[in-house]
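Given as structure tokens, the chain that follows is alone and in the form predicted alone.
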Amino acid sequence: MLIENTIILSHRLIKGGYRLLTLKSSKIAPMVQPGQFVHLRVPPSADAVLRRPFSVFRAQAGRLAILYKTVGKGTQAMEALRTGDEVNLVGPLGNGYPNVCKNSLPVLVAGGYGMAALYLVAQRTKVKGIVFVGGKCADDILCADDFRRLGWNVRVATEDGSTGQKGLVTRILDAWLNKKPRGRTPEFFACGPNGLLKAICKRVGRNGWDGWISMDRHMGCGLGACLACVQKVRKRDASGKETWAWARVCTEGPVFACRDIVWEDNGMKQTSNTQHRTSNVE
């Protein structure tokens, strides 16, 4: 983990309130692994005193990019950032996605700007797979052409039918799964709203596949000290009996194995935290 004063190389509106912020970063960018995030200090504001966590969209030697949507006071303050401004980052933070297993078929599933957290998985995986992306409308479908340029098969669903197939992203995923793809075993990598993540874990579990999801929780410190971003996970005690424990999403996550998540209504609501979610998915 490093602290770095970065310089804004570009900051532009993409569509539907989504913006792409590209930063000059000589220290943090080369260290980023797929699924990790950075903690950004927003411009001075009486209503936005805490840093904001953002999944890393692109990272290479010398530059780093995040994709975000204006959803609250912190991101509203970020709209004022201009080329040449200095932005302080802490990162890279958290545990990211593992490497794709040998002989697996990587299947990426995203809701809205969950695509941003999955781009480095696609870019750094030698084996090309399939991407399923969903959103409420066409404005919520981001980066699809970026994945296509990497050689991935991209399939799109929107709830209003404005682009791709009409319906939830799980609908087009299930249509593909019902064809019982042959050859390599699917391995899932997902990022999006809790409904989507739970749906993916359900499908992964009943078929005995491997799956990895990036959880979204409100974060205070981003370093594991404040305990604001906990998630129940499965554990085994000394006798081997299955139990559960709290895991900190910012440090033990944000990426967890599907098999480890305890899904229940424990009062934790979906938030606009690490900029992952858009569509409700079953």
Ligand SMILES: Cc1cc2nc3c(=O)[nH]c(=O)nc-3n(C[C@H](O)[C@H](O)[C@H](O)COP(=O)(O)OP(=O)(O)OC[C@H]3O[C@@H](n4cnc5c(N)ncnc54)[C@H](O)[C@@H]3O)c2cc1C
The other form holds:
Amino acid sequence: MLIENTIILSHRLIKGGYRLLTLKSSKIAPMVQPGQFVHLRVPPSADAVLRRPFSVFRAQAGRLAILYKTVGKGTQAMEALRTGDEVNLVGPLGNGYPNVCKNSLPVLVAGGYGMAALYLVAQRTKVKGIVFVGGKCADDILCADDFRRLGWNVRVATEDGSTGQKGLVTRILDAWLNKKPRGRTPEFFACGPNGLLKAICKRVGRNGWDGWISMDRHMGCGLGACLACVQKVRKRDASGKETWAWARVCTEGPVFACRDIVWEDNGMKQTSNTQHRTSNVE
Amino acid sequence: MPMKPDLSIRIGGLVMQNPVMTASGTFGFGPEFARLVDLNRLGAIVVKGISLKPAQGNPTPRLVEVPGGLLNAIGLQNPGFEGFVRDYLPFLRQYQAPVIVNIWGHTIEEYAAIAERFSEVPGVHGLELNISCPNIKHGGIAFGTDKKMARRVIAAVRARTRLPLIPKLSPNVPAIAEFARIAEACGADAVSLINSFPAMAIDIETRRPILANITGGLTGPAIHTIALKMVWEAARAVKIPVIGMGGITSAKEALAFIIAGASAVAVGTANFSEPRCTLAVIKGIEAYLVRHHLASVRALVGTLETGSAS
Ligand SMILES: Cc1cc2nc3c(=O)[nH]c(=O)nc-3n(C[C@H](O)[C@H](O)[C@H](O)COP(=O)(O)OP(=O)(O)OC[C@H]3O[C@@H](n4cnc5c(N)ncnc54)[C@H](O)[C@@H]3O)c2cc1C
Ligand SMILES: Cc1cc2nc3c(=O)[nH]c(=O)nc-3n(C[C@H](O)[C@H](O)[C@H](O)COP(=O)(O)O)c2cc1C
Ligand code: FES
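Form predicted alone done; form predicted in complex with this ligand now:
Following is the full complex, with the preceding chain placed first.
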């Protein structure tokens, strides 16, 4: 993990509000593992006292790229960045995706910027796998051709049917799973909205497969210090009873094993030991 | 070549090589920033609030950015006394920077007990007493906003520890000077201020609070000038050192605190956007002292001129 002043090599609109930002980075770029992220200092303004986390889309000798969508004030401020401007990064941060298991078939499932977060998985895996990508419309389907160029099979679904199959990505995934020939066991790598991640974990859990998901959480420090980004994960207590603990998405994550995640509605409620109804000033 | 100014300051028996510390809760329990910041260069490392038993903290979301700052309601999540001593303190002992542990409890007895336990542990150089957290036993009255309770908790802790003791004052009071005086009268070695301001944010589309805890504490640039006034008031009221914090993003705010009467300062929220902010503040203070021909930072403390400028 390092802090680096990078220089913008290019910055352009891809489609549907997504921009590709390519940075000259000699220190952070070579260290990046698939699924890791960088914490980017948006152009300082009174309104953005925090950095913003972005998955690394591409990383090669001396350059690093992110693919981002404008959704709020920080990303809006980023739009004004020009070639030659300086951008300060902290990274690479977090635990990324593990290597694909030797005998498994990598199945990538993405929504939104998930395609960017998963690209390095495909690029750095020898086995050619399959990618399922979904979105509301054609504009949400990013970099499908980048995966095809790597020799991967890309299946697309959009809710409005403007490209690929009409419907949710889980629909085309399920259709494929139903017809899947025997052979390599699928191993899942997913990044996208929570609903999608949950759907993947359900399928993975039901079949006893391995699956890895990248969680998106609003972050404070990105360094594991502020405890803002926590996610419930399974844990056994001293007596072997199943319980939960907080994991920091910025440090233990953003990638977690499906089997470790405690989804909020499954009955493992937090037993509070601080009084929630009073104003809990730190 | 101008002489290197002396940045050292003293809090009770604790000597710090410079007046810049980390604000509790913004710098973790020790190792989190160590790959980006040389901890040996800090005046002191103040760790996140520790309680006797581990605490899970609040549900999420716990943090939201607001104009000029942050709201947080982490809920004092921490590994507890034993967890901290076992998992973090050995790491911190490798560094020469003094370690100040921020402590809290639900009852006066819990405060006193954890203070006593930390007094027996090598590698802890001071205690910051967070008296702005909710007090469950006493029906939600915060220790830090009730003078009688503040007196009782500080006195109880003082009786059980000889470590430098620094009550951390809540800004949520009409006259902060009175709380500083109470701390001094109870034998505190310094006071630190301020903690965050109770505040909230609402998502108008869903009509729900953004923080799961509904309310949180406001920190960052937005609170700096309020903190400055409070530090000025507290410093005039007591002889013990005052540690100023609230919205420091550069040496400029830190110097303002010092001129207002603070002997030391702490950097909080700014660590998130600029992990090396503490180091930049140290450098900036040094450069200022050189530029103003001051031999030591102590010579700057409380030098605010309030008479009419001639
Ligand atoms: C590990 C990781 C990797 C990521 N990778 C990418 C990527 O590759 N590409 C990409 O486009 N994005 C990525 N993101 C998401 C990206 O970080 C956010 O979109 C970005 O921070 C938004 O910043 P903003 O200032 O534009 O939006 P903001 O103005 O901060 O907020 C955007 C929206 O979130 C809401 N919001 C703000 N704070 C909170 C809170 N505490 N809790 C709940 N809601 C809140 C706001 O109301 C608003 O609607 C990633 C996030 C994580 C955690
Ligand atoms: C995320 C976060 C967590 C905090 N946790 C604690 C804590 O555990 N104990 C404490 O005394 N203060 C805590 N604080 C308050 C800070 O130590 C400091 O008083 C406050 O943030 C003001 O300084 P700043 O404006 O520079 O951030 C916390 C602040 C933040 C932002
Ligand atoms: S963002 Fe601060 S701990 Fe994860």
